[in-house]
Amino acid sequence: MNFNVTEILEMPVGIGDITLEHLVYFIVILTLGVTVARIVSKNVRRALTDRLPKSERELVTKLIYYVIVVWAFVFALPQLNVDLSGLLVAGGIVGLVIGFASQSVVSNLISGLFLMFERPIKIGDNINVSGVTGSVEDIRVLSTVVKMYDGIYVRIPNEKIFTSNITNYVQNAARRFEYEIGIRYQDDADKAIRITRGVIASHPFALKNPAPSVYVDNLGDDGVNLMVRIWAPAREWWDVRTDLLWRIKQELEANGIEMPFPQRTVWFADGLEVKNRAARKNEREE
């Protein structure tokens, strides 16, 4: 008994004009789509392991999985002699309605995906976005949660973050801060610089590289102004800045170098000075 593969594939399956060949192609395309969806979603899940919480990671991977499966299903439908023109028109109308109704949601979703892959910010980073300054607590699909330094939580839509200038204070491992320290004109500026450098060198978190710098910056109205620039680990920046300022002040005062007070020298005209002396003389005589 001889089998003709062509005749077998051209056999109708009892559903309209659909043949066994059409059904096989439909199943193969759909199977390939599901397989690709599983592979892609698995790789996405692995790539996002350290970037997103588990709940957010699973949401993204499922979204990608179903998008690929739906795309494969639509691509395979013509094999069943299904006319997609009416379906596409109806789908286009529904898509327009949904798009207008949820354009902000879609924009935030896409922006969230870009943020996840570009990674300009991470959980725990200290940032400033659109006037909101604080620590990143969570990066979600639609929004990012920032805890401000006064303990207030702020939810920022991902679209706003993605389209705004982002200041990340801890992206670089080191961060610089500076002081302007004034000393009196009668104090020894070289001695003040040596003392300041010594205090900085003794601090465990003041970086040696990049090296700190201490120098006379300008001659002010009330005293000599020293500029002090110091590098510290970005995540220790605030503690180092406040601690070193107090240590420098104490050490300078312990060595007789004081901060200048505002002062003014008043000069009197000669005629006015003579009148004042005469007035004081008359008061003593009386």
Given for the second form:
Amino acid sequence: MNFNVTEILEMPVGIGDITLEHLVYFIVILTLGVTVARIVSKNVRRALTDRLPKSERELVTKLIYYVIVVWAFVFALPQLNVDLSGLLVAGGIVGLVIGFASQSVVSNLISGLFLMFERPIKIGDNINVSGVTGSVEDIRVLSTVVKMYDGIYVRIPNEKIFTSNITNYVQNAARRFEYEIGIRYQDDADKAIRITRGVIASHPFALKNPAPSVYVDNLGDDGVNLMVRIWAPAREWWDVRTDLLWRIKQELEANGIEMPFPQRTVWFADGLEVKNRAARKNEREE
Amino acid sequence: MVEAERANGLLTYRRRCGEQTFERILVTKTGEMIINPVEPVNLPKEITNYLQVEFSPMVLEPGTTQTVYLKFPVEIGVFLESAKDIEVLDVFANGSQKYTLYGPQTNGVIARYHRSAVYSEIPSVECFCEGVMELSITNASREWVEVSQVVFDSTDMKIYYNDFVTTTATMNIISANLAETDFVDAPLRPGMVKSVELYAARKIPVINRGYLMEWGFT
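Okay, that one was the form predicted alone. Can I see the form predicted together with its partner chain too?
Now the full complex is given, and it begins with the chain already shown.
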């Protein structure tokens, strides 16, 4: 049995005049386009590694990837006898139909574009959007991927992000955190403030300016409460926050200042009569 | 203490600083180790390129130029150099580090902070902790200005050394709240050795463009 390749390639596939050869060419061009897009974007990413932040780098590489893929697709379409000029006429009507049918997709796409231009969030930022807190892993055309702090993957449609309140914890260069530290009434509050300031001053990332503030905030039930407010670089604040509290506690205790335990002094209006049954019994027996 | 030791056929780089030890096994045939002062913005962790030096306030008449000497923090870089490449192995320092915010919280920058007195002549410095910066301040504005801090982009920094570490910088005051700072690629004294730049070693292209202090200098 002989196979004639030319005959096989000229066999119609059953859609218009499209033959197997056309289909093969279409697939080859598209595959070539995707391969070239992957190679180019990979090399661009590698070349830009030291020169651009990750968010910009990913945006540029994605843009290059999709431009090449779309170009390959348009280049391959004539193989399927698709007349692009005809598409222009039909495009309006089809676009309208598709537009109605895929409103959410389009709105996600437009939201994604606005997110990329307005840039309220960037890759690597720590954010909170509609109850999801974590770091931004990727900003895609239709959705944004957030990795929550416990490692859970969350994909949020761009429309939801665009219409929600976005809390970006690292957008500003610095952010503030605070502690309330209680000391006993008999401890010297001025000394405690001085020691706390000293500990803060020794930490590299507790910023010099804006200056930290330490003051007596209120006189609590159990002790004197000091308020400590510290500014730190936004991307380092969690490490500074967890590190400093323990250091302050240790330093205060090393200087004889202790955290008070909950305590309550009870006063009786008529004094307190202490009953000693054993003593009374002895008295009666005598 | 920094040492490179060959034991059991392996070359080990070791640095001890207080209780911390940094150790790497080096595999090299022709490589050389270079140790020199580097831009002081790497410790304890690299978070910024900016260096801020605060000093005693100076009041400058319009049109005047004054050269003063300040102290700046020093960090030591250890590089591995081969015929084709140079790589950073380690950065350490003797002194402590402190950071600050220059400008507003919304769009200001985090900067390495250092406090210095103002000297009219080259001051004596503690080796491996501080260096000497020759700063030429020009008041190009039309009014008297008070200056008490200067902020630099350290990627432009040129460091020279022999007995002590030096750098030369300029500050051009444009208006009451605007100044431009830059580094000059020249040794403070003839015969000083130029440091290998950390940012050049990290292959980040350095464009000498200075830094525009937009949020004042007091």
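The shown structure was predicted, so the numbers you read here are calculated from the model rather than taken from an experiment. Positions refer to the first chain, counted from 1. Heads up, when I say rigid core I mean the largest set of C-alphas that superpose within 1.5 Å between the two forms.
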item: Yes/no, I39 Cα shift of 2 Å or more between these two forms with rigid core fixed; value: yes
item: Exceeds or equals 2 Å, Cα of L219 between these two forms, core fit; value: no
item: Core-superposed comparison between these two forms, L30 Cα displacement 2 Å or beyond; value: yes
